[in-house]
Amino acid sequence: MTAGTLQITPRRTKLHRLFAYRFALLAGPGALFIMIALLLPLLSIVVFSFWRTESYELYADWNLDNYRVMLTEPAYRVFFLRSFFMALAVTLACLVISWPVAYFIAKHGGRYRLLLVLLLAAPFFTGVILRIAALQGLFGPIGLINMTLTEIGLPPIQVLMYTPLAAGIGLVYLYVPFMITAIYLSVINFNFELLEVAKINGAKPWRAFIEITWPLNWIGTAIGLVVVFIPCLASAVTQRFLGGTQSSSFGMSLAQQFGETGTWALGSAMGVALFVSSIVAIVLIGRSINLKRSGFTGVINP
């Protein structure tokens, strides 16, 4: 070992230690906030799910009754399956709507791309209740669409209000900006020259999309699927205001446990079920991601 090597090794150790201190200083507050704001409430929900509720009070009587009730009562299974298929349908609808929009903005948006993406946030200038109320004014029995149809002598469209379809439209309206943004952030880094190469080699546009564009942007699509599916699975407000009695969801039932009925322990068990379902969805989608196929090698360029 030379004298030069002996001098470089302590210097590298000092730099690594300095980098570790700096990283801890920058990431520490965020990690502490996540631990307090996310993990501790989640842990308390798990603990409460094994307790017992009586007269709106929690008792540390450890048992599995809440999970037994949730699994054996047909109503909870119906609510969960209804929420699952609603979330699945809304996610697929958002996917079909979002891909062309994100692709158009990324490829043809030019200098207006940032402005177009920022406009996606326009619906968020108001709260979720006000946005749902706006949909009621548009689709309701005396809303703009049905009033117009009535004025021109056509019957109103009853399916647009207080039906599962109305709730689905409301959820798509609320969550499609998230899907568009996730796909756009992936497509914006896509090398469109690959499509020209495929075209020169005789590939049809649909084949180039399936074999090049779609797999190379699957990570953005997968993130969009997750950020739409999970909140839709737990959604309650949209179904309550737009869906009517046929759209009662698992999230609405969960909210009732913490509200009208006061059965917090059962509500906690339902919350744990939603959390586990979300983790399963994330794992399944995560396993479909091939980092090398998506262009990620894990190598950090100097």
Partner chain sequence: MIAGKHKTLKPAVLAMGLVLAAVYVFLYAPIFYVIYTSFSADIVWPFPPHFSAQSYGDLFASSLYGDALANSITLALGSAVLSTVLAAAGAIGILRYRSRWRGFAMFMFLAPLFVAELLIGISTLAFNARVLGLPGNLYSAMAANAVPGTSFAFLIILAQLVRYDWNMDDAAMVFGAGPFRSFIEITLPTIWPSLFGAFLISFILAFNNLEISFYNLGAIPTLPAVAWGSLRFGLGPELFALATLVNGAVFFIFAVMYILMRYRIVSFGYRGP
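Just so we're on the same page, rigid core means the largest C-alpha set that superposes within 1.5 Å between forms. The shown structure was predicted, so the numbers you read here are calculated from the model rather than taken from an experiment. Numbering follows the first chain given and starts at 1. What changes on going to the form predicted together with the partner chain:
The form predicted on its own done, now the form predicted together with the partner chain:
Chain alone follows, minus partners and molecules.
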């Protein structure tokens, strides 16, 4: 970089222009792809949410009916609150499990670190459906745990049979690898020598964690929180097959509008509501990130 600043002006501008061109050539296609494949579809459901559906057809008469139905129909409010608290509980459970795991792999995994992390991702090769079916086979009324209990003369564990708790365990099962990975990616870039400095200055391990490790890795943790909270808020399949009737979620109801009932306009409004709540969650968590305090120097100002 210092060599560059010593160049005479005209050449430097030329070089600069070339670099800007290279940036567009490298980062442009990806950014453009996401704009087309993510933003345009999202924009289209915003538009459709103000339209009307009648017998599986969309009609472009602009109105607010879908939002009115969504806000006044008590079922949607119940579904939404249920999904919200479920997502909150699952995210916190994932946070508590993920930190020790991510920290252990990053600090003590040695040259097997990558393998240990990939082992967390490998269960994903067995699709969501089969893993949920297997969880049902372990927890369900005729699952391994409860049948074994019955076999040896004990009552089955009622809370594992088609309850919100069972759905929660299923969601933690599906999303905990995401949070571990987010925290792990942050901790491997963390300078552990800072902890030695804290130790020399008399800090006990726990205090060093609270004052150094946690705040310096908060950005990774925050990304983990968001990456778990958002899919949980929208989750449908897990509740449907593990949660029983007390767990019907907003996502289930949303999927139904695009499937069975074919009310795409109302479904779009529900999608917009989901998207807006995700944005609110991201903003709330994002506000807690102070890039300078989190020691994040690598990308914004190299």
